[in-house]
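One chain follows as structure tokens, the form predicted on its own.
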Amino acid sequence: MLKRLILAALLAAVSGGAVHAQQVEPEEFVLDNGMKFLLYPRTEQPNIIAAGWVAKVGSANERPGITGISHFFEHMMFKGTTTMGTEDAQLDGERRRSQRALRDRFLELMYGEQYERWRKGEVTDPWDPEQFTGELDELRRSLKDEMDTHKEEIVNNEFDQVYTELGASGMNAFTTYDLTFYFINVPSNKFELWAWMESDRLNDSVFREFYSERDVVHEERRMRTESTPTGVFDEQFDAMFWQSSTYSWPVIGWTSDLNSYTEEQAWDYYHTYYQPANLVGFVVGDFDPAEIKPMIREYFSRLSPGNRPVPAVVTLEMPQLAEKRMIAECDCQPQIRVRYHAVPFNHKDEAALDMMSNILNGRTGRLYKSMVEGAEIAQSAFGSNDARKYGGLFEFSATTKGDATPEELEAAWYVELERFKTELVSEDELQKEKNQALADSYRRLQSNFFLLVQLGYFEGEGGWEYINEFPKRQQAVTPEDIMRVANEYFAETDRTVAVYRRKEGGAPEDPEFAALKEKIGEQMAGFVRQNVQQLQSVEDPAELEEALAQMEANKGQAPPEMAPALDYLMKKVRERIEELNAE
């Protein structure tokens, strides 16, 4: 789990940030079941392939109920086939029925009777086994038994194992409000291992430990949320903001939904979102169109055509027509959020938005001229302008300095929006964060896996041919766009506001971190504090050491502006397996 939220973190780097230079022209061909592949080859990385694919699902997609479903089902995904992870398939197959048999008697009752005790007060959580009946305290106990006798009898980690023993390496997954991505780096030689691998994972998924998976992904979300300073609050902010969106829930799922899903829901979510015509496959690297498609139509050709519509995502967010403003303490430096609608993936007036919060931030930005260098009251403050699929929403967040406070951050950022209201950004001004952008997309293309990352992001989103689009509406972007965006979409009356106060007692913000944030950005800046806090939590140095390992093989692949990042966590890393060993 640790390496997959390290990993995470660089990925959430690269897809937010929307800006490229170069023309980038995959290969595309459809097959017969409706499953498309865009092909690039490209000799820049020797012998090596980056390859993945894309379900158009995330948490966007979920209902109350089964929130956090799309993001289970990346774990799912790793557990197997009838074959793969048991050495008895006839044996895993009987263990799986079994477990499913005493889960849907539990869940019968919890939905039942546990329910009615929690609304009659008799139970304060219905989910708490301390409050349990006896007999469900005796299907949980069964069913843990069962599930340990499973367990012993799994080959873990098998499908990892198979990709590793024949050269390929990182091995991964996320999942976002609006996509799940799928990839590895592969030798060349073994592109058909790939095609093999991961057709035989769609064609032939067993949701093997379903139910005992749950406790990963509860303690994912007690690590992501629960655990950091901010965390909750910040999960309380997202459904206060959006009214009647789908990205109000996390991606994670809410903790009751976790405990719910069957596997009658799974399957049903497998075959609807999981079919071929709702995947997008892709291939990055040192190959040969012409020798790779072949294995790609025998293998991925097996996949059945799916005999169901995806459904649409048609409850959009409501106008918010009052200010909205929470109040929170934590054990944190006090900070302030505030929050505005924005536009969708794509939308016209999305390159205006993004020059709009490149002028903001860095150290040449205004956020650092006006309160960090300026005024003295930020240790850091950052705009962010976030287009996603069905919404989207711009950002200013600041950490105080000092004796500051939230409300001196909140009055100087409402200062910098009214001059974007009432001047022109100058040519030159405007003219160098251009230039920046342009800059900055050259390196991000340098890397086969981290192009595969923008191809499949941007697929997901809307449509890969945003990465040659994009640019040139960045590019002619004018001193007037800007004006115009921040008038139309910076009302006071759709601003939604987050005041974080220091609880008594609670301790100020490390200063190498905020160093780093000043650097990073807020948002990667919360990815690396969640892998920080995770770190507390592993007892086994070799763990450590492993992950160690992969963040230094993945460095030469991450962009330069993540060297801090990487930089920091691997300190971190270190002074973890020192103190272990300590001890």
Contents of the next structure:
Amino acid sequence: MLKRLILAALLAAVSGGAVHAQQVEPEEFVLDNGMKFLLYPRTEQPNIIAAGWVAKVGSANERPGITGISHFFEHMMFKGTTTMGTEDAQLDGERRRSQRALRDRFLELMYGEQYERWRKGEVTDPWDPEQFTGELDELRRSLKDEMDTHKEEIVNNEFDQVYTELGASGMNAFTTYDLTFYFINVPSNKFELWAWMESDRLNDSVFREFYSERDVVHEERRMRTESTPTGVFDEQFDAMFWQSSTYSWPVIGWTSDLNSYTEEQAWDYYHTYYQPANLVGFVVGDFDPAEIKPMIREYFSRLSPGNRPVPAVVTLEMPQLAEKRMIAECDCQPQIRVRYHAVPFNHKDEAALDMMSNILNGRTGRLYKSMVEGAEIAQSAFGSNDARKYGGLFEFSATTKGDATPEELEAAWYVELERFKTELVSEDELQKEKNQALADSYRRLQSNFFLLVQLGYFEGEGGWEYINEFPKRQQAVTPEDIMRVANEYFAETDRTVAVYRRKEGGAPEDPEFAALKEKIGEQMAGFVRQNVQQLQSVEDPAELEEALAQMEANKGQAPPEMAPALDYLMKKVRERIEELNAE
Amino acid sequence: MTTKNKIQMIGMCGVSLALIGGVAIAGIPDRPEDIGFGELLFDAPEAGDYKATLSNGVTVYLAPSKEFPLVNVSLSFKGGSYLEPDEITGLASMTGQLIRRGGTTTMSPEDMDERFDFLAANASAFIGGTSSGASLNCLKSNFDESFGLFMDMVRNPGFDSERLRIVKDERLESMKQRNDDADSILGMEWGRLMWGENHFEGSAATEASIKRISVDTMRSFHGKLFQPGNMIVAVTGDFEPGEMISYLEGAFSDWQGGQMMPNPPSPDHKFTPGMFHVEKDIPQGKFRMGHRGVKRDHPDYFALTIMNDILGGGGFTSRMMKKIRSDEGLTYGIRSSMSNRVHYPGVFVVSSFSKNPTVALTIKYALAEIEKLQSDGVTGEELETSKRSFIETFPRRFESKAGMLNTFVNDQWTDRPAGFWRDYRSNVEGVGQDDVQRVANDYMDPDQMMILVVGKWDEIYEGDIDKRASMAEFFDGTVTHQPLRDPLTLDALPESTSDGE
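Which structure goes with the form predicted together with the partner chain, now that we have seen the form predicted on its own?
Let's see the whole complex now, leading with the same chain.
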């Protein structure tokens, strides 16, 4: 009881005035063309402004055939305009048109005879240049020549160069399933530069290097997905988990689609999703709103208002009716992922699911205590709640320790899950997470740039006000809420499981142990392993000698099927005794 | 051309014209350089203005800020893994981990973790290659309790043996993954080849060296480093400087002693120029190439910095990115760096990746950029862009208070010459075109480089489909195949050794 009182006093100290203090209240205004801006002046970090804008479009807005176009389009936005990136806009236009003609012809042949050759089995990969027909290869070379000629006239990366020499830094962009965000830091006296550059590229991009840039994206795909230990399998896991949702393909797109985008598709995409009403700008840092608002008006008003509705993402995820499972072999630590469909961004249950993941994580979290330190079967283990605009998921993931198998981790997860379903989390446990969530709600506002990214991200997902509201919802979560969501969102039929095993040739398992596992089964072998691991913490040989003697004595009474386990265990005890005597 | 395509093209022209037509608005300059920007006055902060000395001799830097009810205390200690005994590689970093994870002499690890988490205080400790530290970020409202717990952790770590066993096991599990990722193979092998496996920059822990770590070795390592005589403190966040000084005086009043640790040793290993390779079945080959460079406080520091920026350090605006990513589409990223060390010469290194058949072409073009810079120098415009960038982004170095104090702490440990930041911008301004070309010739030598590639050798060696480059053209086609190493012992795996081409 005394402990409770101290906790209550401490909580009061922690939360006094806090929820009010962390409010972010930017000034919001909208141009006639529909583009919205949020201005948030702060003087704590002098001389610098972080600025950016979000386009409320991502790979979830795509369809088969153009998967990855949102990300590719992001690359295109750095390639210049009729002013940036060329000294002769007219010649530049001619070069682009002749490349386009070659590429259109190339695609016509590709989808015609080359795909036909693939259907018949005459080639294994229709896009592999080594397997091209003479005419296709001719076109590939001509296009390459055209692109090389064009490059001599392009003012290479001028967009970045102008920003760089005028003191901007950290220019970049990212694309997610739901949004595309472009950002940079500029010195306080250079806000107008940002307005010039960003409104120019929104108004007048020409998609220069439309064909050559996709080689860069292929390399990006190889880097992120194909040359990492689990990348290609993670992608397959996503595709297996999402059935009808447009989250089933990767943000970077399928390989064949990456080759295929046409300029017509890109322009259509631009006029649909980059309309001012689908864009929101953000400015955070050391500036005077009265000074920059006229600049924003002047520059961004040159964007023509959109002339078409932004299409809704119509397809909802179908309910999952049966468990799905994949088994991958890779150059990777054996690991497990168990995933469930959960809730979209801003859903009423998001905070409870989020708190559930917090209770699982961290050094005082349940997973560390039960799997890393307790049973010693995990090297690491996490729970995560991922709420997106059109759907969400909750995932348990863990990597194995020692000889533990992914299946043991999976079984251990179901035990943890059952606890959530049947026992209320304690007030202390929940309060600890609330205290941390509150302190983190300050920490995450400290950097201008990080604050900018969060505003953009939340606005793209559904509304920037989330930055103020979500911490309050976290504080309101009750133990009953957590028990309810655990029972609501984690049905056995709605789970998708990925098992990753180390490919042969990697670190081998102790062959004796493998043989034992064959004899006594996975579960019993797990107990044996835990016993063997505990041996490592015994430092006194005498204690082990005693245990050994006891095991000898009891051996005769053990059931015969357990004999191999006892033999193995005793062997390990002897090894440990020798080890200790040698030290 | 089909009729359909013609229609598409007309449509596109129409779009372009409409857009161009929209640009001409009164008041907007034709080019961004034509905007009349206001002046931005910025004076580099002086470390002395933030500095105080406690009566036990410890330097404290303070930079308060009222914006959030948080306090951040950072203790910095000189020294790191170069101080560990040769046979116990891994001791330093594990000691850092155990300081945070092993409880205190009077509190169990579990209780300490629970208390920090309940207070919502972020506490950490680390021992790196050349520097070490511990930091606390907590709410102002519970600073006293959090700081007390934190100092108990820093001064009286428990090194709980059960936690040590868990941490050792974690380390072994992550070691097992050393060969899973090409970048990890590249980093390990590069370190061995460039610095030698006996220098702390090239050495790596093995299962055997980890097993030699004991509670006693950690205690003695901690006892040497984490002492007030070897410490600098930085405090940011919501506090009154005067009160904080008195508070720290009180908290440290019974804490004396300790020696300042020596500087890291120079490597005695001589690396061998040439082509090296480690086999890995992935579609994209990754490489690093370079040689030794210069010390940080070198008289040509500014010319070298500008030269590297123009060559490959300056992101999209650098020559290597323009040529190899933007023009040729050979990679997603390439960069060069003049990676300086304070006490011995650092390295000049170029790193990138490309699909296996175009690795040779990427290397060829990267080398060509170096040679072009040596023979033709840089244009006045390039030089100006680079200089303006360093000068205009200079205030960002001091943007966050914690970052600013970190710079001061680091400068004090490494004896950065006085006035370095004060004169920084004028020194950048003073670099001329001839300086850049001179240092390009003096400090880069393609013939003396070591090139290390990880990827599928048969595809890499063969080169690209258009026969623009193959690996046969570097070092007369000679390559040394480095073995894949047993991740736990670092001994060569038998099946991975193969003969040179």
